[in-house]
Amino acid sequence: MGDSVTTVVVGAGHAGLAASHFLRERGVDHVVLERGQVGNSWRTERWDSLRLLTPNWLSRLPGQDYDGDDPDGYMTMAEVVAFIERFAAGAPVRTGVNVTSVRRTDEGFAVDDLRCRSVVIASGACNVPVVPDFGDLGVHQVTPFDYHNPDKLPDGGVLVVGASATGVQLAAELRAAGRHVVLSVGEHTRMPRRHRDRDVLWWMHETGLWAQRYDEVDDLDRARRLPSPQLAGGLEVDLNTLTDAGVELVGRLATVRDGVALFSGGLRNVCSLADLKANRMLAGFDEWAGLTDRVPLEPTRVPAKPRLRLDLGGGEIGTIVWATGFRPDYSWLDLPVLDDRGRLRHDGGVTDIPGLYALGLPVLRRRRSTFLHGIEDDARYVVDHLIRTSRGTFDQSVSEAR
């Protein structure tokens, strides 16, 4: 029989530490288990030049605001790690503990040899890169987890697959380093860095769009699967700036056949749709501000005849960067709590297994759930639910009012 605590939190990133913050505040004994170091993903699974997408003035955690001298800047990864490390002070974190099993017991759960009454899963939403299986393509292949900087890649051109925040940032960096870059563009979310001389995230924050609750979102399943917006920390990066820099745009990668990458012919359509949605969002900001004139984005400039084929064995491309998304890893969960796509079933962080909770997932309780400043409301609610349910006093209406 191993040790026991009331609650085990899996993951010592900002979400798990936020849970610990409120558990400590409410006097609940608990432990936070972390496979690596505090903020491990920020330390080991990011490329060298990455900066936080949110400006510093908006980067905060429960009880800890940004207090540096550059409120309009964007943190480097080293600065994010330092920010999270400071937040971890006083939290009961056990590092270097790789959880391999969580199962039910008569009293609650067994997390490996550790017994507890409740578990908070805060292990992240981006544990495993999603890469289509085309087998050996004869070129070097990397995911954002493997990519560090252009110098680490073999010589030659680069095919970047995926045009979310990661894809456009890596395409821009590689092109700036002098590489020939082809960017495969599927469905994407266009978002300008600034609108009317303010950071676009200021508009998201002030209009309340980011605070929209999960149960008020029309298509929640889709909202939770949307590509991350085409943003970069402090830089304007979209398909037009990439085109200006010399990046070649092609359509979505449909398949690879006999060593030839085949692209969809729908590039113009997906770009038009992204432009439409971006302008609709900006118009909503203007209406909130009482502004009647409009400042539409320049339409995405799509090549007249984007090529549909690329011979991967022809020497033009030396590396493929798969910026095709991520998925969480729940292989250690021995509980019937996943849907047929392997996603965690939950209602605002509360699973249908009593005592099992989640934090840090997209649109968990608010649109801002996965961002640093978005964790406070989510963690407070989940911990409140956990405590009140364990005491048999949970009242949904009271908790929702918090």
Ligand SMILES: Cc1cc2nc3c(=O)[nH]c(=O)nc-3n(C[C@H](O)[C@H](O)[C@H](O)COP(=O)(O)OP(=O)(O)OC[C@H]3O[C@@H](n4cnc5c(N)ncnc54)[C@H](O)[C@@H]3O)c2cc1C
The other form holds:
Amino acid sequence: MGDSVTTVVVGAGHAGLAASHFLRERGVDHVVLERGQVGNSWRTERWDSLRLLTPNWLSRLPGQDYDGDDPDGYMTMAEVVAFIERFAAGAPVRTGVNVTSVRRTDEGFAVDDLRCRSVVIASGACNVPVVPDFGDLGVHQVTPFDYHNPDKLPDGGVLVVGASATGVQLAAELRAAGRHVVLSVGEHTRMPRRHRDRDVLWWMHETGLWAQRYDEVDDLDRARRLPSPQLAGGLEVDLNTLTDAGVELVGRLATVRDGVALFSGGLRNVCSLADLKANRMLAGFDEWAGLTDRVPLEPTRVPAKPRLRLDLGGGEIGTIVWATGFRPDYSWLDLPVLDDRGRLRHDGGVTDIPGLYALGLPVLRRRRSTFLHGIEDDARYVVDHLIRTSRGTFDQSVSEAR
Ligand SMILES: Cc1cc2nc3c(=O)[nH]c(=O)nc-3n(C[C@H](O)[C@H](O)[C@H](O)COP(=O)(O)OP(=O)(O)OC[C@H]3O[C@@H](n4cnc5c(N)ncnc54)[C@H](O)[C@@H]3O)c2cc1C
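Would you mind giving the form predicted in complex with the named molecule, to go alongside the form predicted on its own above?
Expanding to the full complex; the earlier chain stays at the top.
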């Protein structure tokens, strides 16, 4: 039989480390198991030029605020890793430990050979890029995990599929490097970098929109699946800016047939809907500020006749970048806790298996849950629940009041 510990945290990203912060504060004996190094996702799964889209003043973790001299700047990946490494100081992290199995036992769980009473799953929401399977398309294909910079791609044009944060950022970078870029745009979340004279995320933060609780959100399932906003650290990357730079917009990629990519004809509709939602959000900010005039966004300029077909074998495109989202990987979890789409079933981070918790998933307890500054409330709640339940004294009303 292997060692035992009270709690095992899987993953040493900021979410797992935040759990460790509160477990240490409350004197709970635990380990954090990490397959790579601390902050592994930021080190190994991001492209070279990426900066946080959240400004530095928002980069805060429990007990650790940004203390540099550029509060309005946006961290590079090296800076994020350093920020997370600093946060990890004193945490009982075992690096290079890949968890391959979590099972129930009479006393709790077995995490591979390690016995424990409770487990916090903080293994990340973005472990695997989601890529539609169209087979061999005869062109180079990359996901955001394989993409590093424009020079690493074969010569030729690039079809970027997906217009969330990743897609618009990569389209902008590739176009700036002189590539011909076609951007396939499905449902997206438009967000200007600035509204009036402030960063749009200042408005999200100050109005309390980001702090909205999961049980107050109208359509939680939808909120958890919302595309990430069209934002980049310090740059404007909305579709009009991309059009001005020479990126060609086409509709959602519907399918690939006989080597021809077929795009939806609904580009104008998805853009109108995104414009409407963005303007509604900005109007809400203005109302909160007591401002009665409105500063609507310029409507997204959609080509009069966006093309509906692109022959992938015709030489125009050398690479497809699949910016079509990410999903978690729970292949190591031997517990009946996934729904029929493979998503973890939980209520605000508490699963229906006693002692099993999650952190770092979209809108876990608040709209801001997956962001660096969003982890504090979630991790405090989950650790509180874990401790009180193990003592048989959990009282939701007390914990919620904190
Ligand atoms: C491209 C991109 C840009 C983002 N930009 C921002 C931003 O600007 N601002 C912001 O606040 N947030 C941003 N986020 C969201 C979020 O902050 C990150 O996704 C962050 O990495 C999530 O932290 P986490 O701790 O939940 O997960 P992760 O950082 O992914 O940490 C999970 C850890 O678990 C480990 N792990 C996984 N499986 C196992 C296993 N079986 N055994 C052992 N270890 C395991 C992984 O190696 C990893 O280190 C971004 C996300 C992405 C994908």
